[in-house]
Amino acid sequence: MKTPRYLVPNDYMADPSAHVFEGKIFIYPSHDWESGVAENDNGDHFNMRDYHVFSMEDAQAEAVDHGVALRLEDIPWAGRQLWDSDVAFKDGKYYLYFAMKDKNDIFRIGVAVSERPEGPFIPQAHPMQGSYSIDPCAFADDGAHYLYFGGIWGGQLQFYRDNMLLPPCDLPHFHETGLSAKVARLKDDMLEFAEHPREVLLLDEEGNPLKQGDTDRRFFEAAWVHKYNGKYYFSYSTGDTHLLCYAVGDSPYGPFTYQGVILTPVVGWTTHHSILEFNGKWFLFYHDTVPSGGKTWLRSMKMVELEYDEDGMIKTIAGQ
């Protein structure tokens, strides 16, 4: 299957975080609905209030809605905007990380747990401590977990520091070095951080980290890592140049050297990706607005066979 196909079309899901559980494919996406708020640079129109949780039992069939598995009004801590999430699974729970603004309108991640794929999950009562910004991503090796996060600009991630939010807040200079994702190991508990979050440190074909300037390399948000051939690819969405990239190394804490394009822009102006192995194959699920008319508060969750070639490469897919 290599032409991209919609997989929920009376709805619109965005962000689809994907993983193969109990032999089928589960895809945890965020739900976009028709806000009535602005759009701007701040996100505000993104003002999704629950998660579906959707599974396949191949990669033809059709995407089976397991209903609501998470409302906000179910968050102790809630404030708004659900935004994306993922899952991991370990001893027979499953753990929904998500992103969601605070009481103080601050992005924390936040944890939930289910005896089943599909959930209904059950938040704990807090946000995790010394958690930020958002796009939570989950991966599971070696029987490590590890959770990868941050946004720039909506996302909060320029507000940080060392883990701290400190002043003046701003994204660094066209020649400085670019802001990245964060990485930590999970407790054992999965239910919070292990350590301090390090930086997810990209670097170019020379092993010099991507500058903040580099705007069709340098990451944005939608941290995302799977492993190929013992290599870890760490992909991500370049943001306002609306590309999805990839770079590669040799373990989960980076750093990565970039590689290359996986999806060049597709209509709307958010790119949200995850990436999975079923059945022997590989597969790239995202969004586009091209449903909605290009609205870019309203997405549709789509799916495309992605491909590697002979030195471990992907192979570039043209956005449609």
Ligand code: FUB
Second form
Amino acid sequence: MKTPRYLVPNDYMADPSAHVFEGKIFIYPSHDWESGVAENDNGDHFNMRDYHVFSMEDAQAEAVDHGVALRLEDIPWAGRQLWDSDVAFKDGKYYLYFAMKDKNDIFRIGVAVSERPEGPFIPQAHPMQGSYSIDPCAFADDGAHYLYFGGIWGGQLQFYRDNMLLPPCDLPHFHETGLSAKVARLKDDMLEFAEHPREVLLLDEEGNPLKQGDTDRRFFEAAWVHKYNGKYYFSYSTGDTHLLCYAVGDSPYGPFTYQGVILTPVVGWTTHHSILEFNGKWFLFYHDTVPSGGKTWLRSMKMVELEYDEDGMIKTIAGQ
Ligand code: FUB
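The form predicted alone done, now the form predicted together with ligand FUB:
Expanding to the full complex; the earlier chain stays at the top.
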């Protein structure tokens, strides 16, 4: 299957995080809808209020909608905007990590727990201590679980330095080191960080940190991590240049050296993805806005097979 296909033709789903649980593919997307909020650089138009979970028996199957797994009004600390989420499994329980603005309009990361991969998920009373910004990605490796996160502009990462909110701090200057995603190992209970989040350093081919002004390569949002042939692949969106890129490293903490583009720009402002191995093949899950006629805030989930060359380089996929 190298032809992309839409997975949920009758509803708008974005930011798909895909995992194999119980021998099936489970997908955790954001649920776009027409809320009427005007489009702006803060992303207020992404005004989502619930999550649905989907499963597929195999890569060719229809995506089955398991219904609402978590609602904004059931989260005690809710302000607004349920953005990208991801799920990890440990000791019989599924942990949904999600980004949402609290009552002060600050993005935090919350956790909700279920005994089933499709939910329903019961939210914790408070966001994760020390969490901020958006786009959580849960990655399991050798028995440890890590959470990656961060996103600039509407994702608020530019207001933080050394894990502290420091307004009026903003993006670094264009020739300074680019703002990085963060990563922290999770505690055994999966509900909190076990350490202070660390910087996910992205390097160029000469070992120099990517600069903020290198907009075709620097990190913007939508971190994802997978392992291929013993190497760690950190992939992400470049935001305003609309590329999905990747960088490779020898540890889940990085540093990661830039390799190339996974997906050229799709129709729509945002680009966001996950990468999954299923039955020996690799797949890219992503979204575009073709079905909504290009409405930035009404995105549709897709999947396509992803291929590597003999050196482990990902072959670039055309977004359009
Ligand atoms: O869906 C809302 C936001 O749009 C996500 O958190 C970003 O990654 C972008 O896809």
